[in-house]
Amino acid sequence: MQGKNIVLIGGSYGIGASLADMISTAGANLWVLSRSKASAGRHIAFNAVTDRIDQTVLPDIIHGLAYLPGSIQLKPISRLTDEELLHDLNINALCAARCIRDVLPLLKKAEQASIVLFSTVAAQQGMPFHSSVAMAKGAVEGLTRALAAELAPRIRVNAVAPSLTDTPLAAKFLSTADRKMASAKRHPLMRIGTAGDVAHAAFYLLSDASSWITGQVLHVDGGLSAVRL
């Protein structure tokens, strides 16, 4: 990844911050578009919901793009409002598509480029109270496969689908030792995922090490989606 130009949409905390540190350490040139300042790379103030990307503040060629903003809203369907459903769909899927569209000309200038999106284990495995996020992330997985077909062979498009991970976004679900233990026991590997666990997968998909992979959803979920004990 040495010398490549990588853009992260979101990257100031959690998985994004961990991924930013990995990319910077690997010697890439990093731009982080986020609401709050990132710990690595060149920061550009940006809100994925309200802002459009200004290509003039980015490099002429982009080799990698990762879209990290998301939401976790767990409620019974009977309590979800139209506004909440639209918010989840917007920040997870529609804004991702718009950001890709905004920088696509710069990605197309690279001989090989990679796009990484983020889904969830709940998009493939039915879980109670996950209807809003599962619907939104299901759209992300559909976008991943459609763009992988549309942009091949020069731009690869993949997604990472984690389970609940110990990050600020999930803090309210892991707020006590009992909650953390209960979550860990749901996973075959008997622990909660870390930001680094997920960031390593995204780093791999952005790097040339995954140059023959596109249209895939990589499950980084402690075995939850595939293993029954």
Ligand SMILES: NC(=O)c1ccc[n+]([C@@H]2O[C@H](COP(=O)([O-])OP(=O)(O)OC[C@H]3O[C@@H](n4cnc5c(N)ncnc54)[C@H](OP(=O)(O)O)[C@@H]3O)[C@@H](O)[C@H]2O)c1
Second form
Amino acid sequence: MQGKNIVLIGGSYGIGASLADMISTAGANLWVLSRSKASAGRHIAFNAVTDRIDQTVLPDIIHGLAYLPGSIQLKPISRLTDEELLHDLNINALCAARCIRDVLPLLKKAEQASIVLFSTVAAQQGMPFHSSVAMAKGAVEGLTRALAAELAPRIRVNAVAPSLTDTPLAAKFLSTADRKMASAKRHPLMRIGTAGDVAHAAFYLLSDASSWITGQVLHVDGGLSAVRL
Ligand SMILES: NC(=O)c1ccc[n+]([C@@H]2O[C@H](COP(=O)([O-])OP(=O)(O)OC[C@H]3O[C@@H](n4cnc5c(N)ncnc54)[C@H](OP(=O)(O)O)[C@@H]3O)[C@@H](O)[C@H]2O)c1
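Having seen the form predicted on its own, I'd like the form predicted in complex with the named molecule now, please.
Full complex below, order starting with the chain above.
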């Protein structure tokens, strides 16, 4: 990671902030594009929904790109509005595809580069009230595999699929000790995730340590997707 140029879309808090700290500590050059200020790296004010990436504020070569913005909107389908469905698809998948497209020329200049996207445990396992986010993250997983094929062998593309992780995005589900305990108990490893748990997986996928891995969805979910006790 030392000396590489890494760009995070989102990195001001949550999993992205933890990932930003790891990247900085590893000696990489870091650019964070988000709406609020980031504590690590060079911050560039950017809204993934409304703005296009200005390549001139980025380095000439990019070795790693991660796209963090996402949503957790849990509702029965009968109560989901068109706007909510479109918002989830947009922030999770369409804006990710647009950001990748816009920095691709800079990723292509690297001898080896890595893109990391974020899915959810609910994309591959059916869970009630998750239809909007599952649909949007299903698109992210499709994008991951399609781009892994299209951009091989120089650019790897993988995704991390977390279960409930203690970040601002999940705050409303973890607002009381009882809610936290109930969520922890749903996981075979009997706890919810920390931002660091998930950031470590993304850091690995961005780094050369994963140089023979592409087109994969790495499940970081306390065992929820694979283990039944
Ligand atoms: N936390 C969980 O339980 C969980 C579970 C499954 C999947 N995930 C996925 O993991 C990823 C990271 O989740 P998280 O919990 O760390 O989310 P988070 O706490 O909401 O952090 C998201 C980051 O993305 C940035 N961001 C959000 N909207 C943006 C926009 N329009 N333009 C630019 N930046 C934007 C935020 O910065 P600004 O607000 O400053 O722009 C922040 O830095 C997401 O894709 C999420 O869907 C999370």
